[in-house]
Structure formats: C-alpha cells, structure tokens
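First, one chain by itself in structure tokens, the form predicted alone.
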Amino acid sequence: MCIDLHVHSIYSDGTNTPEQLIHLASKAGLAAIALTDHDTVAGVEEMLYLGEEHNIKVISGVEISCMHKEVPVHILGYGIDHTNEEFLNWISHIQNARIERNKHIVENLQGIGIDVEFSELSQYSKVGQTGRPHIARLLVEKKVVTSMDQAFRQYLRRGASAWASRKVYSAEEAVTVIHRAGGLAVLAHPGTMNRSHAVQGNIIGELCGVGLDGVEMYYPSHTKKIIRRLKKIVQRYNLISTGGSDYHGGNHTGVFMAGWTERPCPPECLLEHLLAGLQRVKKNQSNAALLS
C-alpha cells in the first residue's frame, strides 16, 4: 500500500475540503495521510476525525516556509500536537505576515493599473489563510491572465512586478518549534531547492545540525536519480524518509494525490520509520519532564 504525507486543503491554498480529501484517499486505497497546509493546522482536527471514521490513518501535519541563510526553504512538520498554546502563538506571527503581504501585493497590482481589490479575496478563500494562489485565481477571474502559472510568471513570482516579501522565520527556529510540539521536522521537497547536487547536500547537512529529522524523498518533480542520492544522505545522517504529492486539488493542475497517478507512490514502510520517530519524540519529552 501507499501513503500520501503531503497534501493541501481549503485551510490553506489547496481547492478540496478535509473530507474531500479522505474520500480521495480512500478510494485511491492509501494507508495513510497527512494534512500540511501553509503555516496553519486549522484543518487537522477535522482531519483526523475523517480519517477514523474511514479508517485511514492520519498524522497531523504543517508546511512552514522559512529560511535557512539565504535560501527559501519549506519544513514539514510531523505528529505536531496541533492545539500546542506555543506553536499556535508562534505560528500566528507567520499567518500575520501572509495578511500583510497580501495587501502589499493587491497594493501593486493596484500600482500598475490593474482593477483588484483586498475583499475580493475572502470569495476564493472563505477559510484558513489566503496566500498567492487565490490572488492568481482572482487574476484569472478578472481576465488579466489566462492562467494560473500566468499569473505567478507575470505578477506574483518572487521578483515579478506586484511580488511583496514577508517576514519568515529560519529553519533552526520551525525546526525547534516544532519539536516542542512534540513533532518531526522534515526538509520538504530538497530536490527543488537547488539545481546543484551538492549545495542541496550542504543545505541538508547544515539542518541535520539544528535538529532536521528528515527528508521528503519521494516527490512528484524528483527523478530516479535524485532518489538515489537523498538515499545516500538519509543513511548519512541516519534521517527519516517521507513522501508525498504536493496536492493542491485545482490550484496545481497535473498534480494529484498519490494512487492517483502512474508514478511511483511513497511506500507503506516509509510511514512505520515516521511513527517510531514520533515514539521516540514522545519518550524524550516523557524523560525530561521527569528530570525537570
């Protein structure tokens, strides 16, 4: 069987609902998956509630962007207790961040003369946060551009004529965070960081070194050869190994859910390493409470 350990809902800039998701889960017959939408767990309990009801197994999860140095990066984050009071108020500052943005973005738009408004957002996303996607489908529904990849290429990309920064914490601080939370931290997607083989593996070293626990290595844009590769750095640094789909439903078109596609989908095994990692997490936070 398959697992599908990185999927996005409505909470964040994905097109299905939590339900939505287990259904497709189910019927594409996987073992397991997880909820990481951007910088928010607000789908998570609704989530993990579908998944008993249709007995698939859920882990909790979050993709937080951050960097590391000059790099943008995305952690994952694990088995995270997502009603954790200092990871909701750690996490808020970042969904801060994105609402700001947001506005400096439809302020550039606005800039160049295009007709967009900040309220119109809340019709392309009703809950969760709202983030460049659903600035693009707004885009798209105006009739300023004829897609969604228009949309980022043209205004949204980073360097783009709205494009607006925001501010990020570094990896070292969501690796920690998520930690306290009773998490993993895993690096997503590290065969797109970087074009160049061994700056990829210079990145991952560096995280091993404030706490990553592991690597997303099976990933619908990573070859054969790059498998092989992270393979050889997760038995150097003796990580865990995750994979996932990316799925945003309709907001990433040739994109679907592992069971979903002739591509190799993440195996069952990979989840069996995740859990004992997760035990372990739980057993070191056991004894040091104990010794507190």
Ligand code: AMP
The other form holds:
Amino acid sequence: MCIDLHVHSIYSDGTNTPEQLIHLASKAGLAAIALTDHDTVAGVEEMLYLGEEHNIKVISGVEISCMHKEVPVHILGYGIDHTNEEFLNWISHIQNARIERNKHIVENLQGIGIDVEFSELSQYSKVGQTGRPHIARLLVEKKVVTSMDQAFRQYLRRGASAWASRKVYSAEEAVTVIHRAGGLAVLAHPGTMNRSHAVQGNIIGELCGVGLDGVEMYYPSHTKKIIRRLKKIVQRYNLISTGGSDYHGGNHTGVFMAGWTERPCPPECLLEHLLAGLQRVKKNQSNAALLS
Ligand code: AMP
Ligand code: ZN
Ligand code: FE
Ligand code: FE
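Pass me the form predicted together with the named molecule as well; I've looked at the form predicted alone already.
Then the entire complex follows, led off by the chain already shown.
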C-alpha cells in the first residue's frame, strides 16, 4: 500500500475539503495521509476524525514557508500537537504577515493599472490562509491572464512586477517550534530548491545542524537521480524519509494525490520510521519534563 504525506485543503490553497481528501485517499486505497496546509493546522482536527471514520491513518501536519540564510525553504511538521498554544501563537504571526503581504500584492497590481480589490479575494479563500494561488485565480477570473501559470510568471513569482515579500522566520526557528509541539521537522521537496545538488547537500547538512529530522524523498518532480542523491544524504545524516504529492486540487493542475497516477507511490514502510521518530520526540519531551 502507499501513503501521501503532503496534501493541501481549502484551509490553505487547496481546493478540496478534508472530507473530499479522505474520500480520494480511500478510493486510492492509501494507508495513510497527512494534511500539510501552509502555515495553518485549522483542518487537522477534522482530518483526524475523518481518518478514524474511514480507517485511514491520519498524521497531523503543516507546511511552513521559512528561510535558511538567503534560501527560501518549506519545512513540513509532522505529528505536532495541533492544539499546542505556543505553536498556535507562533503560527498566528505568520498568518498576519500573509494578510499584510496579500494587501501589498493587491496594491502593486492596482499600481500597474489592474482593477482588483483586496475584498474580492475572499470569494476564492473562504475559510483558510489566503495565498498567491488565490490571487492567481482572481486574475484568471478577471481575464487579466489566461492561466494561473501566467499569473505567477507575469505578476506573482518572486521578483515579478506585483510580488511582495513578507516576514518569514528562519528554518531553525520553525524546526524548534515544531519539536516543542511534539513533531518532526522535514525539508519539503528538496529537489525543487536548487539545481546544484552540491548546494542542496550543504543546505540539508546545515539544517541537520539545527535539528532537521528528515527529507521529503518522494515527490512528483523528483527524478530517480534526485532520489538516489537524497538516499545518500539520508544515510549520511541518519534522517527519516517521507513522501507526498503536494496535491492542491484545482489550484495546481496536473498534480494528483498519490495512488491516482501511474507514478510510483511513497511506500507505506516510510510511516514506520516517521512513527518511531515521533516516539523518540515524545520520550525526549517527557525526559526533559522530568529533569525540569
Ligand atoms: P504563497 O503561499 O502565497 O507564497 O504561494 C505559494 C504557493 O503557490 C505554493 O503552494 C505553490 O505551489 C503555488 N504556486 C507556485 N507557482 C505556481 C503556479 N505557477 N501555479 C499555481 N500555483 C503555484
Ligand atoms: Zn500551496
Ligand atoms: Fe511547498
Ligand atoms: Fe505544499
């Protein structure tokens, strides 16, 4: 059986509800799934409940956009206590920074003569964290562009005419907060970060120095060559491996949940190492509590 440890829902920039995601996972015969919305755990409770109902193992998750030195990285948090107050408080600052950034992007669009209003975004992002894919959808609907891809290329990607930065935390801080909430920190889609594998190796090594627990080994755009390279890194630093599709529903055409494509699925055996890692985190936490 296979698993999918990287999917997005309407609580960030996916287009499926947790219920729809569980139904898709169930139809694909997945053994486990993790909801990893950007900068929010709002859908996790619902997902855990639905998993029990449908007999699919659900791992709580989140995907945090952060920086390691000058490099933007995404850190996945797995098995976190989604009710942990310190974590929720920390993440609320990122959520506020998102709102500010979205306002700046809309202002930038207005500045180059595009007729958009901040209030229009709520039609595309009703319950969760609003991101650039929602702005891209708005631009498609308004016929400013013909595709979301064009919206990113022309206006929204880093450095494009309407792009705006936002306050982001360091990967080190993200890893620390994830650990304190009882989770494991995994570098998302390392194969998409930089073409130079040497540089990737260094970044992973440096992140291990600040407590990184694993890397996302299986990912739709990871070639056999990238996987071979990552396996060596995993061995060298004694990391866990995970895998997922990064399914976003209609917000990312051409990407499907694991089990819905011909591509090899992340195997169920990955789960064993993840769960063993989580046991270690829990044990360390209780040892630390005994000592304090
Ligand atoms: P944000 O979280 O607002 O920084 O937006 C990042 C999201 O945009 C990620 O989920 C990316 O997968 C998504 N994204 C990046 N490029 C594109 C694209 N060309 N079309 C659709 N989504 C994209
Ligand atoms: Zn996304
Ligand atoms: Fe990502
Ligand atoms: Fe993602």
